[in-house]
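Okay, so here's just one chain, in structure tokens, the form predicted alone.
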Amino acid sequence: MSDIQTTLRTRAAELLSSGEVVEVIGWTAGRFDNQTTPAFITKAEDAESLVFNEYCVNTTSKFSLMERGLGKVAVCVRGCDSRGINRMITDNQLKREEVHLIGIPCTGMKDRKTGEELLKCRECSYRNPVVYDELIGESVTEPELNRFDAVEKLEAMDQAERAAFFDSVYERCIRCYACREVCPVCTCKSCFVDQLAAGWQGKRSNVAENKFYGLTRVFHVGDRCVECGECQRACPMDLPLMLLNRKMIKDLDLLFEAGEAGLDAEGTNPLGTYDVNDVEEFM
């Protein structure tokens, strides 16, 4: 990874010096060796602070929305980050010409606490960026995975077991909304949970209201989820949020052949599109 880091610093400085971009979004070192934090570099001389190592756990795609309007921004993207960029373009949140994508192949990131590979990386089938303007480093081999393995175990439970499972999950939820804040496809300017005047969602933290928030969010992002796993990584209560997301993804693929979101910028949105030929077996 040191070669990638060196090249990244060089290219970031060149892009900023030439005026091709006004900012480079990547990662910089944290306080400890096993920490990094998102970096927003605007001066060529500061490019030396960029890092790329096995602890670059934060996805970068959503940060590009924060910087919109400044000018063209360079964004470091791996497989998960690039899928987020594609989906935001599909959702009209971002224009392709607003970003210069520095592609970086990824062999998986490590958990800062345990030193083991992150769950979201173990479940990732796209280790190489799916879109980029330039690629740093050699492409890596991508694993063949059954990303619905946990979903199939959930589906094998009977109704009582599933109810008990989800009760145990949502009684731990503290409604901090970290999942919403890091999600690259949670891009509403005003979230339904903040619409107190409309009474969509109460502020009590109990199982019923926590379920309402969780399931509503899953329906909102289900056909757009790029499976980056940031929601689950950021959750302070270690809730299995990707299990719900992937259950929705699996069902949508079965019903509408929705496929995997973010592989290109021409994605579909079956939950937000009416079609007279939609499957109606539930009626």
Partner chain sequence: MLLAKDRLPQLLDHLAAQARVYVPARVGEDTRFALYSSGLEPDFEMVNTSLPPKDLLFPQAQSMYRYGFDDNGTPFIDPVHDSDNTVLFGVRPCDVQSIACMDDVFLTMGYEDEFYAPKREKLLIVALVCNNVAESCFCDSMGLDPNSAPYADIQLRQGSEGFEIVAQTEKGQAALSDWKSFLSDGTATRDNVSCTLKVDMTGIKDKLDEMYEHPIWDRISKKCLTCGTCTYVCPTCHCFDISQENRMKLGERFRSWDSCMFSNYTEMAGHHNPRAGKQPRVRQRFLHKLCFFEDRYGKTLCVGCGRCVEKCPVALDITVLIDQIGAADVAEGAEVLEGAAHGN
The other form holds:
Amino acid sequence: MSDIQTTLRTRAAELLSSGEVVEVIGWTAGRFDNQTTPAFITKAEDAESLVFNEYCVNTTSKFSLMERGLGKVAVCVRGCDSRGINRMITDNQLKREEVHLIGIPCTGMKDRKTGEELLKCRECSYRNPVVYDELIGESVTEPELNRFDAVEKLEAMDQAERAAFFDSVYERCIRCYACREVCPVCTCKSCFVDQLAAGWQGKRSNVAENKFYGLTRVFHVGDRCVECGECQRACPMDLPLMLLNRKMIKDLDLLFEAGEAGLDAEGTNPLGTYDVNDVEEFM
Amino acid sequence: MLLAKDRLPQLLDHLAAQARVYVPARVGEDTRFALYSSGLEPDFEMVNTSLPPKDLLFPQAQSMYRYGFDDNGTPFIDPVHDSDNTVLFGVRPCDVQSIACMDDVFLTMGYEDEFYAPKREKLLIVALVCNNVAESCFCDSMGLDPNSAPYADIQLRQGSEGFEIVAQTEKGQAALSDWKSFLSDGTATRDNVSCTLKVDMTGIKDKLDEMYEHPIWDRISKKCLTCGTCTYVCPTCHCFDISQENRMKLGERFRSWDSCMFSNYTEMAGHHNPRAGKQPRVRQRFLHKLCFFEDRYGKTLCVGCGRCVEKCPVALDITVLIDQIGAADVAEGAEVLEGAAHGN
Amino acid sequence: MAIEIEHGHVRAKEQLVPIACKVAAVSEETSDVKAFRIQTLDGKKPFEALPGQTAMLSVIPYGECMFCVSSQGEDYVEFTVKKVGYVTERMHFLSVGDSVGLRGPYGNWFPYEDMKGKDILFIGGGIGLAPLRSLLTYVLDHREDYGRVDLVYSGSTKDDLIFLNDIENVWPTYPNTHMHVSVYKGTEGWDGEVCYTAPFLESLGIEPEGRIAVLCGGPSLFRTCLHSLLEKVGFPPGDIITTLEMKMKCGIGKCGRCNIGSKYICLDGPVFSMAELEDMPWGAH
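Right, the form predicted alone is done, so what does the form predicted in complex with its partner chain look like?
The complete assembly is shown below, putting the previous chain first.
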């Protein structure tokens, strides 16, 4: 991993000094041990502050949107980040030529407090970047896993149990919208919750309002979710948000063969597309 | 006076019979100030609760009044005031100081807030000075002391003998005379604790006064997601929105927590927004904490509890910012500014 | 003598809960501006506002907004409202007899006492004349206490000028009172000046001595006219007075959003002198 960091610093400095990119988005050390924080490097001499280790918990893709218009930006991408980039291209939020992707194979990131691998990494089946302009480090073997384990438990609940479960999740939500802000596919210029005049979403914080927010968001991102798990990591209340997203993903795959989002820049929009062969079990 | 450890549940039961008592506790996966009922085990060893106790005085959503039309078609507007006798038991010095900040906002400088004041009036603050500190605790850099909570009505110090109890206000004294049967003479032996995370606040306010247009705000705001996490877990953030819910002929207007991190916080009709981008919003939050509040109320609006340090999804850390301000050259970027001012 | 502006006063009986009131009269100023006279349900004046003070007016089920009291009479206070957003759009559906909520008056006021004996230059753009109107009518009602009065007023077109009847037929009938009106875009039926406010202001040859300038308008008018007043006409910053606007919710200096630095526009303002603004981090606004 330290080899990756060394190469990353060298390449970042080269890209910046050659003028190929105006900025490199990666990670740098935080205040505490085993803590990193997103970094935006604009000068070659600052490339030395870039860090890559097993505590780079932030995904980088969303930040590339914020830097649009500056010029070409280099973004460090692992599997999760690269899928976010792909999906943003599909969603016409970003153009491929606006970013230079520095691919980095990933062996999973750890929680700095517990030292355990993050849940989002344990459930990840794309550790190698799916798109990049250059690759730093050796490709890693993709794990075999059933990422729908938890969803199956949810599906096994009876209706009352499931309702109680959703209530227990959403009574803890504080509606800080960290899940939305961090999400690479939450790219609406005006989110439905902010359209106060339309009145979709009330400002009261209670189970009903919180659930309305959370479940509407799940529906809105479900067919585009790249499973980076960043919403769940960012959540200050540790709500199991990926469980809900994965339930949606699983159902969409069953109904519309939606597959996995962000594996390429073409992508599909099962929920935004009409097809005469669509399942219409409710009709 | 001393409260023996084994008398604590009896005291809490006694208090719970006459007031709503909140104690730090683990509830499911959360740590919070939980409503005490017999059998609930307070946890005084954990560091800060994940959410601060501010919602006891300033609920995340609070009804203000109901409105509608009566049978004669005459409009009515009926205020909704609710307040209960409440005891905040075992609150730490940083959170006690946050109540001092909230008191300044809601009870001074003009209007005494009619929804806050009755709740505050009926609140008894029983502080427990810190048994331990978290790595993100930095209250002693912000002018506080983890070993004392001077603004509390009653202060507890926990030692092996039990809790040493001192009343610090009239309200506290009145309460202690009611607690007498649970107390005995004695003191508690306890080693002082101090924060491991330190920042140097010397000169920070003076520097910030000159740094409104400083390029540091562009640099630090880049990674900010403008979510509301820092403001919602903050014990002193007190900004609110006012909105309403309508059902047929009846409606209710309420206030709810708002966040200066959200774009519609300052967006006016016609879409003019003085803080449209994240740079002015991030700047507003930190200057409010470290500068504007002190100008207005003579206190820093950060009590060093470290919750935002823990919870920020991108580790935008106020202590790092303070270090960066300490190291910053106030004049940096001034020449750029000069040009901008002339070009309007 | 320097002008002293008072700040942070508490004059409202109601803090956050409005009283039920009714619409006593509605007049249509332009296609998107209406003036509403508000009185209590029993036909009384809800409160006495000082010139420049504000109040929260609510269309009960939809929300409330802060407006300057644009004028007042024996039994009403009047608000002049431009249709720009969600609440104001609904406000424009109000007709006589409809119920509204009202709380106030909030904020400070124009220093009408200290301005006595001075010449006054009012500068307004579009709906920005509404907050100035309260002071202008106060000055005209106490005409002998003040010197020369000039109003420099502009709108996008003739159809966007508010209080046109007053400007053409009422205010000029007062002694030593002069109206200067321009539009940005001439249309049929307009034979007056076609000019932006700042150059128009500069062309009038106004001298700053013994005069107070009172300014209210949108961001671009504000910046350009301020530049003209300070740099071209030569007003000292202490003799320029303005009334500011920010999004407001509580009106009593608690909810946080209307701050500029450590000042809350709702409680400490909305009236500030340019000298005071220079000490505040207002540039971004």
